[in-house]
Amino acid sequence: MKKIIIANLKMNFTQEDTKNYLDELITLSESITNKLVVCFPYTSLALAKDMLLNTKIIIGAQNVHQNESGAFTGEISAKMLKDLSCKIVLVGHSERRMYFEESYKLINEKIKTLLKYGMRAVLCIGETLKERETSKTKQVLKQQLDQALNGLYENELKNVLIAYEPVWAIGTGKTPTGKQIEECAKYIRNVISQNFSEKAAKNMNILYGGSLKPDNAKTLLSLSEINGALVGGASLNPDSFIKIAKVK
């Protein structure tokens, strides 16, 4: 089965960095077999819609406004998104529950107003080190999925990924241990289908984001329950993220 490699590009790459990014990355993407997905900056999503046409780089958004429109000033919504061609879009990253506080309630409303204009999430879920340290981690992944997919039917299902990002992993350097994701995925699985059915908690794409590499990322890839990766700064470089796309 095909995995679905995700590229976050965060904060970075000027138009200029972009043009160069991609013109390496679709070179060295024509023989990849996975699914390549990359999340632009908004400033380089129609620099992206233009270079990607006719590839099959897929291309995605780190973040949307609840709202389909309004007096929300320095914000972007679903339907500006789908004009830019985005097919995908990160919601509830940590970095945005971290620095913006955004809640799952809120994360929730994102999820069904992309929904809504047929676009798929990437729902981030994951604990805090110490959270992971006082036991607490099945807790907050169940309270973290009932609040995002509340109010879901289950047919919508089929367009929510989950990206199962501990906190205590990203940009650290730190990764937890196969057996560590195993659990966390198989656990993801377990509410999944507590919540909707045992159908639905099968067919969910899970991926894996944390500290993710070249060097490790085979091993991760080939756990049984995950279905794919979210990469953050080893996508920064085209050679990088193409050598953790190819992991078949």
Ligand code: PEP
Given for the second form:
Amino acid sequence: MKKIIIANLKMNFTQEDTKNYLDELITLSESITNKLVVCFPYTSLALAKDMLLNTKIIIGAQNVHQNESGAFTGEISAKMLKDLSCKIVLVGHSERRMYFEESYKLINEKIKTLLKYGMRAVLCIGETLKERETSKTKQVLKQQLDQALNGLYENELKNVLIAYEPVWAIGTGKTPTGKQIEECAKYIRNVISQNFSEKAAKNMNILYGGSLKPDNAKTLLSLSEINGALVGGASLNPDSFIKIAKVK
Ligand code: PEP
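What would the structure be for the form predicted in complex with the named molecule, given that what you showed me was the form predicted alone?
Starting with the chain above, the whole complex follows.
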């Protein structure tokens, strides 16, 4: 089965950096069979649109505003992203929840807007260290899923991917054990099965994210419940991103 490997470039790269990055990534990605997505900063999207035409690298963004248009100074709409050939957007990344106080109610609105415009949403969920240490992981995951997917129709779930990203693993060099990841991914499928159906749970693409690097990619990506990866730090270097993307 093909895996979905998503790069989250975060707030990095000028136009020139983006050009150099893509020049290298396009060449390196020619033999990759997994699906490759890069979530660019907004300012790199127009250049990515030109450079990635006729390549297999899919264009993604890191955020979107929930409203379709209007007086929201500084924000970017789903329609604007679609216009730049963006196919997929991260929602609810823990950095957005931490630094911009995004709630799952807001994330739910963002998902609905993306679906309306025919784009896919990567819903990021995951517990903090304190929540894990106080045995609240499952409770937190359920709450996040209940709120984020509230009111969605089952047939819309094909355009939603879930990234399980424990907050304590993001950018820290720490990762959960394979057993812990499998347990959470299974639990996520359980919640989807209860809220939608067994079929929806089985078909859901669940990605793992958090300190994924070339040296742990094989172990983490071969977990049976995991369909791909969301990669932050290690995606900034085309070579290390491709090493992760090569994992079968
Ligand atoms: C992320 O920010 O989604 C992420 C997974 O980051 P990192 O790979 O750097 O932990």
